[in-house]
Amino acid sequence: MNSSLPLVAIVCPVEFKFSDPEALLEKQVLAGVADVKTVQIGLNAPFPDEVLTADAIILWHGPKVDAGVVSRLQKCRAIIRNGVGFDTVDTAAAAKRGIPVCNVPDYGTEEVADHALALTLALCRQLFPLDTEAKQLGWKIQVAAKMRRLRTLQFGLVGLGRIGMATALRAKAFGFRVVFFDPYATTGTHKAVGIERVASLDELLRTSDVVSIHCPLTAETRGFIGEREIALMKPSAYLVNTARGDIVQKAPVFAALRAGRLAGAGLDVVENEPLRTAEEAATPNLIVTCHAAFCSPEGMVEMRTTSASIARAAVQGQPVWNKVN
């Protein structure tokens, strides 16, 4: 390592294995603008000094970058937050300390747009059922009266960014009536791809048979799925959330479940992840899968070269992109 190379440290939790600890494609990246070196800690343990000095911090998953830790770093120059999500960091603090935050908000929406039909397919034509009957040498398809004809049925998306667009254009293929909720999306947005928008939440959530959600985690959206939510959407209809675990409050959709007041879930994040009990694990009509939405060898090169060219960048004093704050 050249000392006298700006540094630029990757934050790893111990309870993620890291399959490049070397981060030799960082390094390629970085190569005679940076030293890279790779930190491991705690999710909960205290930022060590190479972490606390370096010029450019990129974090993997958690640990959490708050108000304190941010009133410490001596000479960062943008945080850069290794996926789609920045919750972990808090940006007020960072914009006030004149830090840019950034994220990777592209790397995954291929994989996460597909991963979500994924899981309506899963659940309208039933195919774990099925698969669960062919195994036990049945054939009398017993689900038979669950399996749904897509081209009748309303798709509904919460959150018309990147990856819920993504998502309306496969499930407008499959020939779902797509429909969606955002506020924040710009006017005539539902014009240019051909897709109908609703003027509320509840309105969506009335009418929709599949409510897929593509928002990010924040003040306002956080538990914003709950019982009242859940309460509105027809006792047919599927949830499938491939966005944060904490937007859905988990207990309300289990019980939901357990009830027969939801015909199923495809879940790829859960509230507080993964799931804590084998009660969870046995709910009925529940797909979860292991927050792998993003997976795939080609959105992880994306996502480390996108991340390591914008610390490059930072060191070097030009502009960053992708800030969220």
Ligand code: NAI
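Positions refer to the first chain, counted from 1. Each form is matched to the other, and the largest set of C-alpha atoms that superpose within 1.5 Å is called the rigid core. These numbers were taken from a predicted model, which means no experiment stands behind them. What changes on going to the form predicted in complex with the named molecule:
Fitting the two forms on the rigid core leaves the C-alpha of Ser71 displaced by at least 2 angstroms between these two forms. Once you line up the core between these two forms, the Cα of Lys37 ends up 2 Å or more from where it was.
Moving on from the form predicted on its own, kindly provide the form predicted in complex with the named molecule as a structure.
Coming up is the bare chain, nothing alongside it.
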């Protein structure tokens, strides 16, 4: 390691089996500009000196950079979260010391949108029941009546941000009539992409055949979809959640599925993840995908390249991007 160069420390929890501890990708991006070192530490272990004296920190999910850690950073020019969430960093304490905290909010936008459509198609075209039937050596298409023509259906998005918009375009391409509810979307956003805006969440729930959740988890959206909201949905409708588990209350959704008051649910995320009991897992017409919607090797490469590029700018004294504080 050339000690005349600044140091970028990649902080990684020991529990996380980082497949590239040599950080070959980050080293490529930072070649000639900074040395790179992966530092693996326990979730609650103190930060070692090589992190406290680093010129920039790239942080995998896990180790907490609280106010105490921030106060001991000697010359850090940026803390970069390898991912979307930044709740593990005391952003206010960092701001007080003039240290930008950055994230990578868009590395999985396409994957999550693709996943929402994959769940939707699996439900509307009954892929899993058909697969089960075929593997039980049946060939009667017992679910034929449930296999819907997409062009006759309404796809309702809750949240029209990055992922919501990418999902809207995909749903439109499949022929759905696409509507959305997002109180914060700029007036006319829907006109740019040729979809329709509804005035309320209730209207979206009452009229949609697929309801797909794409808003963030906030104080306002926690438990957003509960018993009252499920009761508003058509019994033939499908609920898809690729946002955050705590936006949708698990008990009323599972109860509605068991009672046949909801045709199906495709959940990448679940309240109080993972599933807890065999009874939950046996809920009919339920697809669950382990909070994996963001996953792809391509997305990982994009995320790490972006983090390393931000670190490169920071150690060179250039403006950083994706700043959250």
